[in-house]
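As a starting point, one isolated chain is supplied in structure tokens, in the form predicted on its own.
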Amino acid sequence: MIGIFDSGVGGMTVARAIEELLPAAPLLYLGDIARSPYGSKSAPTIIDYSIENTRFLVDNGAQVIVIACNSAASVASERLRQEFHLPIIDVIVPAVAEAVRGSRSGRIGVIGTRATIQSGIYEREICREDPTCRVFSQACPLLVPLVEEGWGDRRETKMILRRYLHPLQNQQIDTLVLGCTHYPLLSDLIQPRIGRRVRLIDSSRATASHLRQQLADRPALLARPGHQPADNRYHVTDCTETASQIAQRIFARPITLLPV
């Protein structure tokens, strides 16, 4: 069984990724909507919550932990790898991979919470796999909040992202890494104001495929006894109306969202 976990309803585009491309894993989500979001807390918190989400799932079964939130993936991948002797995949790595291999000019931007550009977690990933680009980083605080609300189509949301993205078009990037789980629900606003000819970098995708890859030798935590029809749990810390519908969207089908 997969275990994914996020500090809200974002990480569920990765596993609605990992549903795509592995139908046949079971998976356990827990979304952690009453402590939600993680990106304007400290470390030691967001490490505390992260440790605690962990052991929810690995206690209901999970095989394999996927942190599905940057906030979380920039300061507690490793902790939680000391903690918990089982495979832990984080949303950074394949971004990263994916975000080097595609860029042609080498000039790469990142949004993402405080938590993640503060953590320098992306600058230093990117560097590390290729010494000649330059990354160019924004925090964007108010774009989670504004996702949870459902508050997408908001004139706001438009002019925040606006506000938020002009400094990377000065910078003349050509790829952009939506740094949060929560930032591809909002892609279709990225887009056009930060220029069609900038590719986007879903780490949600990035994650999945990276996933499917390093399960390949690991068929035991795909399989379900007597090839059982999936009967994946989505567990919320707090289940509201709008978290509902964004799950909804997400998934592109009601979605039973269990209280933990």
Contents of the next structure:
Amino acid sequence: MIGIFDSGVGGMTVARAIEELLPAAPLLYLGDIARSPYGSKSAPTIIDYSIENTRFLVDNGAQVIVIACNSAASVASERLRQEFHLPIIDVIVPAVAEAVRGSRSGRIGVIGTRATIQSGIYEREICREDPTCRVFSQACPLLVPLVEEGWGDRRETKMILRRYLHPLQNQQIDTLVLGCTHYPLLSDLIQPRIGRRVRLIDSSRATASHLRQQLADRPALLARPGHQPADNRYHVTDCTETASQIAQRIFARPITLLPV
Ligand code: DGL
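What's the form predicted together with D-glutamic acid like, now that we've got the form predicted on its own?
Once more the chain from above appears, this time first in line as the rest of the complex follows.
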């Protein structure tokens, strides 16, 4: 079984991409809604939460972990790899590979939570892939609470986005990494504001392909006979009405959110 965690509903964009690519793979999801957002918390706190989340998934049968949260991946992935001896995949490596491969000018923008941007992980990883790239980062701490509140369509969200994206518009980027798994839910608002010529990198599909590649030698994890996406289990640390509505929107089907 593939265990996936995020601070809330954002990681469901990754779970949906995995369901689409690997419909027979059993998934177990944990959204830590009760303690979301992570991106404004300190690294030691995010590490503690990530260890607890991973333990829950492992105790419930996960044999591989997908960290579907950039904030957790940027500060906790090394620690998780030390503590848990099973494959751990994160959303950053696949997003970086896709951004570097697709950028013609090498001018790449990254938006993410404060924890992700402050960690400097995207600059490091992008420049490791291609030292000629230039990276322009912008922390957008208000976006995750707006998504979790279901405020994706509000005028206020559009104004805040315009403010966050303005500094990147002057940098002639040709690629923008959505460095937070909540942001694909805002991509219809981000695209016109950053410009149609800028390619948005949504790490969810890249992560699903990376997962399939990484587990190529363990086919039993990628497909269980008779398994269907409807059998996947979606747990949350707080079952809110808004979370159910967002989950339904992401998967385009009713999702029963289960308590932990
Ligand atoms: N989806 C998480 C991420 O990718 C959200 C972080 C948060 O809870 O602030 O960073």
